[in-house]
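As a starting point, one isolated chain is supplied in structure tokens, in the form predicted on its own.
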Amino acid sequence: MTVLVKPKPIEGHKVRAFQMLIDGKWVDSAEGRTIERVAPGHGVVVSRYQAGTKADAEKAIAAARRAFDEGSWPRMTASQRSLVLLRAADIIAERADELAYLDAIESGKPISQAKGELGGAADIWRYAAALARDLHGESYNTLGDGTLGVVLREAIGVVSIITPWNFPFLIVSQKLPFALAAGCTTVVKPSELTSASTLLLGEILEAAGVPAGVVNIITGTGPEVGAPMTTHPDVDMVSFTGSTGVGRLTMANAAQTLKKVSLELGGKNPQIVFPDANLDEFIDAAVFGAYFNAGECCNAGSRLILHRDIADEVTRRIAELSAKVKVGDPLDPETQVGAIITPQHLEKIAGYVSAASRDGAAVAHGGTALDLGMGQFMAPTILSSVRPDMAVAREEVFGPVLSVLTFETTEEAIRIANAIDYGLSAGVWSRGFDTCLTIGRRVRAGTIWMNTFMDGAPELPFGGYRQSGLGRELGRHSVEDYTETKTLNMHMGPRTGWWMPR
């Protein structure tokens, strides 16, 4: 049985209305239409945003273009930009409870988790502030007495930043501060399902001293607002996080004007477990990796690849621990798994489980939607006897569904891990250093965790192989992603050439 935390009516409920930030002004959309957000955990409207249009996107892009070409931000010293980012980090920390509440109520994530994400986000802004002062080029004085080469790093220009609904504030914090640190100007589009905390970030950046037009925040749907952000000739780069399908469309749109593209897309992440692993620690990590953020996470550990000798025991123990997971009210501090983002997405998750059952998988735990009186919820689910060719083992379910597969040899485990289109992250559990290193070297994924899962730090790059995306976020080179290199080839003294005497 799943432990249920039934949602309570929201105290002092009031719909919060937001405008868009364009060129330093808070404005309504060109057509005056709005979008209402229904809280997935409570079933009531909690936010009202502007439904942006192509005209709004073009105004925001024009403002960012002017701010880059004519404004002060790209021309500030690195230390000046760094101080602004540090002030922003301080204000984010001060307003963390407010931001976490908005993310929890709009996305359905547990409030305790949202508060943890806000702490991580503030840390990322501080890290970006430090990197702003470390951005530098190169010089070459070894090219001969008459030549000096200098390689500059310059801000790439106007960056379109498009973020998803599952980590509204954390993911914009993995992109925006690094673009600002480099000296870029930006147009930001949060998901139309979870725009509130990003709009509040606009207020924070104004208070921190970001000049008008440097950060523009527009709300609306992908076809209306996102598309022009990826095709407009005045945009120099697109940074997108979302589904692989929309990532392909983003890349195709950007190719029309050969923009630089950074994509963080889907994942179907394996945890490979050997008989000598510390099973107590692994089982805790398996439950966390599968159900964190209700499985609505590109990094979710949604595939367990277990050695056959331990598969039955491990599956039983994971099911026992899953039964203790608290599911329900996102605003209850005790909740561990919150609501599913939309009714349509809940139906999609349930469809994967039903299809897997028809194909021969066994439901070891959960497997059904939960009726808690309001909102939409899914029971933590474990599917055993899963074959590698099943859709649930190959496709991103994006819900609290764990698929259990088995292996006998290391080669077989690696083959199963690599036999999908994704390559975002993976885990390996063994006390053997050679075993961990072999898996780490041969599994094709951007991050390999060894005897842990879903740990991270701003210093560590994040991104994927294959259809999990292009490029990396975070890490010491993250600011460089928002730059172009320029070579200055300087000649000294008399020049010799075709028509010059030698």
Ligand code: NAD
The other form holds:
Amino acid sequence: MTVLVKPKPIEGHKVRAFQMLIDGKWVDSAEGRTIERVAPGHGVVVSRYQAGTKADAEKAIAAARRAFDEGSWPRMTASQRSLVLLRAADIIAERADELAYLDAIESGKPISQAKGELGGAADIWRYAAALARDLHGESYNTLGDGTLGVVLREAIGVVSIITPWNFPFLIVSQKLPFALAAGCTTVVKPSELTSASTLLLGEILEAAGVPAGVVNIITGTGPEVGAPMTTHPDVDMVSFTGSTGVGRLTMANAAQTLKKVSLELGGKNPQIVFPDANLDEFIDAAVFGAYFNAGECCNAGSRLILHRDIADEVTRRIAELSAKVKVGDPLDPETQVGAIITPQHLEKIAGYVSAASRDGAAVAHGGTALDLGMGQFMAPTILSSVRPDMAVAREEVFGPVLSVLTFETTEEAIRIANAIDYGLSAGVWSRGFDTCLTIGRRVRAGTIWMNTFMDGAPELPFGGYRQSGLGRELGRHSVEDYTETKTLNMHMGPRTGWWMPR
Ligand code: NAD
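Given the form predicted on its own above, I would also like to look at the protein as it appears in the form predicted in complex with nicotinamide-adenine-dinucleotide.
Next comes the full complex, this chain leading.
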């Protein structure tokens, strides 16, 4: 299938041109090349960024290194850093509409959803500000009269932060405020498809009082500017969110200098549904889980594992509700499902649907691209009679495509849920306490939702088992992730060691 993108100008929009933030200055890339972003919902150019190079990445890393080794940020009190983060949160909230608009036009997500993400992001900055003041180590006064042990938490140093396009502002907000709370300095690279809101964050952080060099924001492609951020010896840690393939490469690159890595990667998340579940509640959650962010979501509930006794009825009801989902202009406040990120990605999604049909799956709803006279869109799609061995049941489609599988026993449901490479999240639906807890304990995933789906809060850690990632974000340990542990082993009184007389 070749996707034809239909352009539709955005009323009142002027193409925005951005520079990069290096060492407190807004600069062009070393080579002066730029990248144009075409809005996926409108098919017209909306932004122009600097196409950064390795030389730009090196300048940004050098600035972050100087700011860490010599600057004030790691040395100020946690209370001072916390105040800066709180000011940043306030400005994010003040500029939320502008940021949400940029995320919506560049990623194709619905504007109402983008506004919700901005509210969530401001809340995360406030949570990080609170945690900043509670970062502490341990002391051991129990090691005998001659010893006092103190365990320090020190900022790890320079952190490279690399983010994807699907939640541009939210994901940088799951990393950067915690790194800053710990006293780290950073180089941030947003996706080359959705850099605008992260660049605006640079302005916000300057206004909030973050000193020059502490947050450097560079734009460009992964191989050109992302790769040096993962190999450079002056970087101490890489925090990456993106595809499992690039995550694997990032880990291999970072291994050359044994950097710490934190990886948030793909998912193929099951929802397991038992006959005693509240099906009205579940059907709403199934549609939300599958089509939220057009399914371009690491947490998408893209695999339904339904008990055989309810499978036909539930599939029919999900198809009925899917027909009511409003797909359309990302800037229309009524839109629930927006555009697909690129024409190439839409082709990939449609390719999964065709391959599944050839392998014996049935299209219970949708199945094709949608011609809305603008941008590129995919119909909400349900595939039934999917077998666990099919690609569509194992691989991350990253589109609004729901695969329906069935089970008879709890053991079989757990086996199907666990029989893939990913382990990011899962849902279980049952009124039975034992059933929910059995699934909760035995499905190997970082988050298990019980009688709900895709809820979250900054207090709750998030991340994946197996090839869904390494480490966790959010939660009360999230600032500690950006620290090193140092032991001060202190001796008092006469030495009573190996060759000294006792
Ligand atoms: P991607 O892996 O293609 O790109 C992610 C980032 O990595 C981008 O900024 C990109 O420029 C950069 N990059 C690409 N090549 C690189 C290289 N060689 N070295 C360093 N950086 C490089 O992912 P994407 O398509 O932007 O995002 C979609 C993926 O992200 C999906 O797989 C999704 O599941 C995953 N994701 C995971 C989570 C999570 O929290 N687990 C959240 C959102 C998205």
